[in-house]
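We begin with a single chain expressed as structure tokens, specifically the form predicted alone.
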Amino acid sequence: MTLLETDGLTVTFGGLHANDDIDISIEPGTFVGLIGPNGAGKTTFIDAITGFVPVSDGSVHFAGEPITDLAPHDRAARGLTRTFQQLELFEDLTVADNLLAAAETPAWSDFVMDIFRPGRVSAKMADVVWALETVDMLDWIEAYPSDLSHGQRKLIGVARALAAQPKLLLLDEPAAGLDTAESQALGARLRGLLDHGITVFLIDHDMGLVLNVCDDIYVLDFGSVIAHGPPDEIRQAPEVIAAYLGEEAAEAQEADAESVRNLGGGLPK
């Protein structure tokens, strides 16, 4: 059974189609990537899948069931969890407590239990330990976010999503801000999630990372899928090359324009 499927998914903001008629299919036990230039609609797509923005048209199915109209927490409860580009850790909580905050579903009885059994160990602590072991960060379980490097904070963000024991983990730009070595190390750890029965959907602008770790890749540009296939095909797809070269050309043009502006004050009129 297909784990995640979208059929004609469209997200519209005013007259702008941020996502336009997107069809994707993710099978259990696979590592699937989504890449595209800046502004291609990648984050909007993951927001739509996880319920953080409404779908204007089309549908989302998870494990064979429709979830298009479900709230984000209901989707998460079914095993669809995600990370966010902006890593928001609770700075005054330890790494363990940061993960527990995401893994636990509060109940009314917790208040009573905390009164009569202060210091009790959460039933979810085993999940927290497993998540940290999976990303090789267990040694930092009692540390605070301020003790961690940027790359380590990224790993804690992944571990926090893992602590909820997902069936499918959606990663939104996990390599943002990492250098090449950190990105490669992150990719190796993420690939290892398949050994734990977790399917991964990786959204990133780092084409090298995605091409190296994914089995199957979708490419977005201007809100639409322009290519789909295994990494070797995506590397050579003319439409993919054009999309990325177009972005690079725009950046080069802006750099040239900035140089001209910087010199402008000294040029004769």
Ligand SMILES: Nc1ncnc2c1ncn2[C@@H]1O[C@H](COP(=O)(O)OP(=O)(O)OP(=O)(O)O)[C@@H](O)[C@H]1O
Contents of the next structure:
Amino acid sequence: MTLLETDGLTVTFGGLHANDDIDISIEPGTFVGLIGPNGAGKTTFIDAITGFVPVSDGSVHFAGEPITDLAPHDRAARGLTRTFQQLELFEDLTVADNLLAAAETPAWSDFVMDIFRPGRVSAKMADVVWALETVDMLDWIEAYPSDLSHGQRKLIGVARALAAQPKLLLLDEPAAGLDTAESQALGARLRGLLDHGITVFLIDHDMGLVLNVCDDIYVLDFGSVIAHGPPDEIRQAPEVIAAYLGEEAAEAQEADAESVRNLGGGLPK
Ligand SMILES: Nc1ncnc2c1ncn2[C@@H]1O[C@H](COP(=O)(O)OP(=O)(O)OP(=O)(O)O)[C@@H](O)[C@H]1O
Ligand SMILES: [Mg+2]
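Moving on from the form predicted alone, kindly provide the form predicted in complex with this ligand as a structure.
Every component of the complex follows; first up is the chain already shown.
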């Protein structure tokens, strides 16, 4: 059964169609990517399927059931967990406490609770240990964020979401700020999540990462899906090259493959 499916999903902010009639389906046990230029609507799409922004039209089904009208914590309780694009670790808490934080501070606002304790399921120590083991960071459980490299901090961010025991993990730019080697290492760890029965949906601007780790990729531009397919097709798709490099590059590619090589070879191999 399809794990997540959107049908005609549309989100409008005033007159702007941030997501416009999006049909996406994610099969269990697959690694699916979502790419697109800045402002294409990628974060809005995760916000919509996790319930952080209202949908103007269309529907979302998770494991065959409609979830379009559920609150974020009810969706999370079913196994839909996300990370946030800008969320940082608490510097004065250990890694363990960063993962446990919300469970022990019930006075925090609902918003923070939804981030750290999706589903209001207590992130018990066993879940924390499992999450850290899964990203191979258990040795750092008592460390402070300042002890960690940028790449390790990103892994802790992923572990914080994993502690909620998701079925589908939605990652919003987990590789932002990483160098190529760190990004590749992160990709290998994320790919390993499939072995733990976790399906992964990845947004990232690092095209090398996305093209390497994903089985299936959707491309958004101006809120609409402009291409969908396996990495090899996406790499070649003229509409994708146009969205990233501009129309001129796409026309040049059609006219003369050599001129595109001069522009930087299209999308990374
Ligand atoms: N709460 C909001 N109110 C009004 N407009 C919004 C809101 N959130 C997003 N937008 C607009 O919706 C569009 C899509 O934004 P979104 O953040 O989803 O893009 P993105 O693909 O995630 O971009 P980036 O790659 O920069 O993270 C943009 O034009 C943005 O300005
Ligand atoms: Mg975004």
